[in-house]
Structure formats: structure tokens, C-alpha cells
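Have a look below at one chain only, the form predicted alone, in C-alpha cells format.
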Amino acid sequence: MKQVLIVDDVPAMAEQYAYDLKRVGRYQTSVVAGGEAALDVLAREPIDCVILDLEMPGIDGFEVLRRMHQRGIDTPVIVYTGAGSYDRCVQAVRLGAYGFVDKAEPIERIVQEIENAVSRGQLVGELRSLRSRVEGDQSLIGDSGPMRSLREAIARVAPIPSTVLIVGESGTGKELVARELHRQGPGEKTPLVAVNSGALPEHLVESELFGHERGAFTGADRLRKGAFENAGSGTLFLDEIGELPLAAQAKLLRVLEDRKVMRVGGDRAVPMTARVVAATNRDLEREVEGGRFRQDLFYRLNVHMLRVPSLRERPTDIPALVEHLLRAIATHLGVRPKAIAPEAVALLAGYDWRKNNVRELRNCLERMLIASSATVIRADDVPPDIRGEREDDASDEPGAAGTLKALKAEAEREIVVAALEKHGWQVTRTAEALGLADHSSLLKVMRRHGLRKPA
């Protein structure tokens, strides 16, 4: 049953609306007499639609809309007014209201507006979720053995409501694994709330996770639901769980054991139904040995462990990742997509992505896409450090004419040109014929001699 909140400082009008909406629309209705009370209700209760009066003392309807936007509350709002001011209603729509109606309109039309607003809100949520998956589904691309094993593990664990611990290096895509667990588990009709434990100020960790009551501490001017309550019956993703302070770890353990949340400053436990998925790039067992992470919390989180492979463990996935990421980056930046030469892809596939894995690859591709003026990204567009060039590579330059160094360089050039011509300038086959470690080594030699495939 849909929950509708009526906000009006005229009790008789609000109560009549509540009665009519309940009778005609079969809604569950509630009434508050001002903007402050409305914001409190929206912060703690699942409301499907708000009927909002614009003309109220204190916090009026316009200010309610502004504060909803500031607090990230996206509940659809229909403003109603008896003043007949079209301009003021348009202003409310610009502030985020779905639409407006006159108080004198038939209740049947109001019901239809509510249905439209709720449907639109659901579509916007689904579109946001779909866009997030399309833009962010980078690290799950690939058909290498490690990725197939990861997908199989996700499929096995997703339907089980137990806690999951995702481990892997920075930039491997742990959050994307959590999103896939949520998609295959609770489903996208339920919330997925992601919290970066390492980014929370220490004095606000408990408030962010567990919520707080109004007046619980200085600055707590309203009741606030925490991440556990906001996740509802969906998924709570705790990223960088190894960064959580010990005091918050103890309270998190209690929540996981009791399946209840106590807001800061509260005296009433709220049932917790969300599935908890945690992730870390730290070795938690070593953190436990060092006294920086609670052993009992580690055991509680580590019911099922999923390990996300590093990019170095799945180099065969890099060509597909490169193609996907280039399209996604071009769309994000609003520029024309570009192709990438096989030689450039080969250089990227041969690099040791140890710093930040897929995230590092994405940043590199964005730089290449912007820096290249051609329609095809070439090997020369690959950053020097990825090409394997260093400042001391200057020592490889030919010396003065007639010197041993110059003669060796000229002989090397002739050998390479002959081998390339023999193999039709196919870099990989030529590198194999010359006994080089890989095609990247041959590309480096070709750059040193200024060799390029004839047009």
C-alpha cells in the first residue's frame, strides 16, 4: 500500500485530503502541519509521495523542496495551492516538485497525479541504477579463467543472505562485484547503499552507519536514519572496512549479531534486514594480528569470501576492457569515440598494472583519448612509462658516425627492417622470429630507430 504524506498548516483541509485519498486511492495517509515536521517524517519513514502546501508559516513549501534536494531525499512531491498562482507553482517545479494541482480539483485527478508521480519516481530510480551498471561494469568484463571463476562464485553466493567479504587490490572493481551480488540477490527493486568506511570522519562514523536521534549531539537538529536503515531489505556495502575505527567495529559486530540497530542517542532498537557486503584491499588477518581489526568481527564478516583478481592475473581481458572503456569514456566526456591500434593495445596488455589496476587503465585511456588528435590511437600515444621508456633510454641513441655504438645501431636497424619486411610488418610474428620477449620489446626497438610500417 502506497504511503502518502499531506503537509498543510490548515488541519481541516489536510485531514479531509487524507480521508479522500484513503477512500478513493486506497492509500495509507499521514498528516503533518509544517515543513519541519515533514522533513522529520521523510528522514525516518518510507513515503511514496508528498502532497505539499506552498503557503505555510515558518518553513514553507519552497524551503521544504530546497532542503529535500540538499539532503538527497528524492520522494516525489506534488504541490497544491488555493491561491491560484501559476508562477509560484512553476517555481516549485523548478525546485524539484513533480507537478502541481489546485486544492479545488476533484480527488480523482489528485489520485491520478499521485500514481503518475510514483511511477515516474520508480522509473528514475531504475534508470539511475541501470546507468550506474552500464557506466561502472568495467572490471567484470572479460572471459579469462579468473573472471569466469569470479562470476561462478557470485552466482553461487548471491541468493544466500549471509555476509560476504570481498577482497582484492585497489582498483580491481570490488564495488562492482558488490553491485552484481545485489542484482542477483535482493534485486534492484531494493536499495543498495554504499558507504566508504575510510572516508567517514571518525566522530561521525556511528551516526552515518547507525543514525542518530534529534538532539543526540551538537548539530543533530533532526532525526537521521543511518546507512543500515536506509538499506532496508536490500544491501549495505561497506567499502574499505579495514579503515573502520575499533569503537565502530564493536558496534558493527553487535548489529550483525543482534540484527538490530540502535541510533546514537536512542533507546529503541530498530530491526536490521539488510544484507551486509564488506570489501577491503588490506590483509585483515594481518590487521587482526596487529590489533587493528577485531578478530570476532573478521569471522563474522568472512562467512563467504570473494577474491577479485588483479588486472595482472587476467591480461587476456585487457583488449576487451580497452574497447569497452574507450566507448564509456567517450560517452562520459561527450566526445567522438576513437579506435585503437593493435600495437597500442599490445603495449597496454604487456604493462604491469600494479598501482591501481582497472582504475589506472581507465585513467590512462582517458589521457590517451584526449591527447590523440587522430581518429585512431597509436602506439606513440601510449604514455612513455607504459611503453617501457625511461630517461636513461637516451643511452640507446646512436653515437657518432663510425663508432662501434653507431655501427651496432645501424646493424640492428637493418636486421629489424629485414625481419619486418619478411613477415609483412606483423609485429608479433617478427618479435617471435627475432627471439624477443614479446611484441612490446620490438615496438621499443622500432621507436628507437624511427621505424613505421610503410603506408
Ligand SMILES: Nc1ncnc2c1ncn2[C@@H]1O[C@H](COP(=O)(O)OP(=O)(O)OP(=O)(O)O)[C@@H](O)[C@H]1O
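Positions refer to the first chain, counted from 1. Keep in mind it's a predicted model, so treat the numbers as computed, not measured. Whichever C-alpha set is largest while still superposing within 1.5 Å between the two forms counts as the rigid core. Compared with the form predicted together with the named molecule:
Once both forms are fitted on their core, a CA shift of 2 Å or more is seen for residue 107 between these two forms. A movement of the C-alpha atom of residue 74 reaching 2 angstroms or beyond is seen between these two forms when the two forms are aligned on their rigid core.
After superposing the rigid core, the C-alpha of residue 273 moves by less than 2 Å between these two forms.
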Given for the second form:
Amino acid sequence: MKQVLIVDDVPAMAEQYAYDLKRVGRYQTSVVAGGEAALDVLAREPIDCVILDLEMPGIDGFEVLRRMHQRGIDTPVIVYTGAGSYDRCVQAVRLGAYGFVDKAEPIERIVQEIENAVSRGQLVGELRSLRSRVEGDQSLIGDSGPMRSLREAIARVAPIPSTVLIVGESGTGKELVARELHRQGPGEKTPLVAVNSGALPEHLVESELFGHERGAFTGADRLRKGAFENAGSGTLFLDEIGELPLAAQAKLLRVLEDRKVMRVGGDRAVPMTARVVAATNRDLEREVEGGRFRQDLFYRLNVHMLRVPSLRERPTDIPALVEHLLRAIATHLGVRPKAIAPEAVALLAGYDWRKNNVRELRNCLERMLIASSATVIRADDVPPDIRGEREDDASDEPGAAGTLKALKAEAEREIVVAALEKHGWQVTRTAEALGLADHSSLLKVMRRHGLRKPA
Ligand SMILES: Nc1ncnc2c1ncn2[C@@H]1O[C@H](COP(=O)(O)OP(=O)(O)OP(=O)(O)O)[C@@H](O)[C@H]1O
Ligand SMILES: [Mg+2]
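Now the other one: the form predicted together with the named molecule, given that the block above is the form predicted alone.
Expanding to the full complex; the earlier chain stays at the top.
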């Protein structure tokens, strides 16, 4: 049976709708009175369609649509409003609503609209799951300032054929950035060939990159094309470029300069048409100083540099990443997705992911997803090492806008407000849920943000 969620701050209206929809459409219905509660239910329950009122106090219908989009929740939504607000409905559709109905319309028409929305929702879902099975889960999540600048930079350099160097700490998403460059650049109809320079034994690196002729060396019993040739006019992604042996560095430089590849043991040059993207988590300038990386190659690669921010520079992205990764992990493992309590998200957002950034967060979520027996992952399920290592950053001066400190403060404020709202602004209970020492620690934080219980 299809599940329909009705969101309306006027209970009588919502209950009447629920009753009619149950009777005429044979749906299972549930009712909530506000945007916050709606988002909660959507994160937790398999809802097939939402009937959403636009005018509500607090988080209104528009904001619900915005947040659903941010969190990647694609349950179809039908907005309903009183007569005469056509413009607002159009605006809602722009924000992702499937359609709109007038509160005065006969219930049969609304049932029809729900049926249409659900079947389109199913198509979209099937397409998405097919796509994610084919290409893995590859969207770059995050709406923080640093991620927005990164996305802009990607869009700027993607169409340019020059070499791009992607730098950033381990696990920050460099490979995702390379895929995005490919998607927006040469495009998905062309190949993306990835070579991990660090994973190959030294004597195979050159043959892997440039190919070899038959008989070029012992064991080369057949001609083999290299990654440059295989990439055609697509993208060649040289991952962990900092690990490339010096001899191969010299050959790579020559290929980039001549735009021609010569197979190992060969005497005929093949034109090179691929766009080259390289990535490293090493500080290449230091590697150059230390004589481990050729300076000329560094300059040749470093035409455009994209720096992927660490997770510490964008803590406000953590809640959205958590939701996205939990869903991706569940799909990957073939298990039912679980929701996560805001207190647990708060603990994750408070941790300093300096070891492995998003990869470390992903691994942690996978462990939590498997370890938790309930349908909702709770604060208790957060591993103790992550719960314990909260940073003490409680000095009173606010940071300048956009700095790590300001972003952290912003994230902290959001998390604390969400937790307070969830616990009806009961300070002691909220402090407990957030894992703070006592209620006075929470009061201190609230004072710092000028937070007080709404009248
Ligand atoms: N912005 C993001 N949105 C969604 N998933 C992300 C994001 N950044 C990283 N990930 C996920 O985190 C994991 C690590 O990302 P990736 O492999 O691209 O990191 P990397 O920078 O190449 O790391 P390394 O230097 O260790 O090779 C992957 O599972 C990736 O899907
Ligand atoms: Mg990588």
C-alpha cells in the first residue's frame, strides 16, 4: 500500500485530507504539523508521496523543498494551497515539487495527481539506481563556501584541454573531482582511464602508461596498448602522481610536451589526444625540493591547480555528507538504509577528521550502520574514539566570515538548535544527548550563540 504524508499546520485540514485519501485512494496516510517533523519522517520512513502545505510557521513548504533537495531526498511532493497563489506554486515547482493542487479540488483529482507523481518517482528512482550501479556513487556533496568555490573552479577548467593538477589531503575526494572534470569536459561518451602510479611495481609503470611492443622485454609476449592510447580523446587520470618513479617522470614529461606516445620497445609515435588530470596528496613542491619529483614536470602538470578542501575546512558539510554516505553505503551493501539521530550527527561533526577525511567518515558510518541494531543510528553507536576527541574551541571571539572558526561556529549553532528543538528546549536532556558534561556546559554554548528558548 502506498504511503502518503500530509504536512499542514492546520490539523483539521490535514486530518480531513488523510481521511479522504485513505477512503478514495486506499493509501496509508500519516500527518505532521510542520516542516521539521516532515523532514524527520522523510529521513526515516519509506514515504511514497508528500502533500505539502506551503504556508506554515517555522520551516515553511519552500524550505522543506529546499532541504529535501540538499539532503538528496527525492520523494515526490505535491504542494497544495488556497486559491489565488499560482505564482507561489510555480516557485514550488521550480524548487522540485512534482505539481500542485488547489485545496478546493475534488479528492479524485488529487488521487490521480498522487498516482502520477508516484509513478514518475519510481522511474526517477530506477534510473538513479541503475546509474549508480553503473558508475558507482559519484556526486560531490557539500554546499559550504569551500565546496562551492571548488565546484566553480571545476566548471571553469573542465572545458579547457590543458593539464589539471588536483591536490588535497588523503580521502578528500580528489578522485571524485577527476571524474567530475571528465564528465563536464571530454564527456561520458569518451573513456576515463585511471592509473595509480603508486600501486604499480616500478618496472611495469612505463608499460602501463605507454604500452609496449611485442618482445620489448622478457614477458612482453604481446603488443599492449598503454593508458595514454586507451584514454583516446577522453581523460587520463594519473592518481598518486607523487609516487611516480623518476625515470617514468622523464618519459611522462616528454609525452606531455610532444603530445605523442612511444610504446616501450617501439619506434613509432602515436598521437596523444587525451586530457591529462593528475592528483596527489603529497606536497609536490617539497618533493621537488627533496629531489624526488622533477621540477619541470611539476610545472608542466601544474597549469591549473584545484585544491580539494579538507573536511576540517568545511564542517557544515558533514550533516549532508552523512546522509548521502549512509544511503550510498546501504545501496552498496544491499541493506535497508537507516536514519541517524541528530545527536549522532553532532558527534560526527565535532570530530576532527584529519586522518582520512571523507573516507574516514565513510568507514566510520559503515561500521555504525552494521553495528547498530535499531532502525535509527544513535549517539551510542558512534565509536568512542570519535566521541571522545571533541576539540575544545570555546574561546569567545567569533572568527571572520568564511574562516574555519566561523564555519565551525555556524555548524555548532545549527547542531545545538536542532538538538534543543528535538528535546523541547530542555537544557539538561539536550546536554545529555549531545554528550556534554552537564547542563551548564550547554548553557555556555547557548550564551555564546545568543540562543534562548523561543517565547
Ligand atoms: N564531496 C564528497 N561527496 C561525496 N562523497 C565524497 C566526497 N568526497 C569524498 N567522498 C567519498 O570519500 C571517499 C574518498 O574519496 P576519494 O577516493 O575521491 O579521495 P582521494 O582524495 O582520492 O583520497 P586519496 O588521496 O587517499 O586517494 C570516496 O568513497 C568518495 O566517494
Ligand atoms: Mg584517490
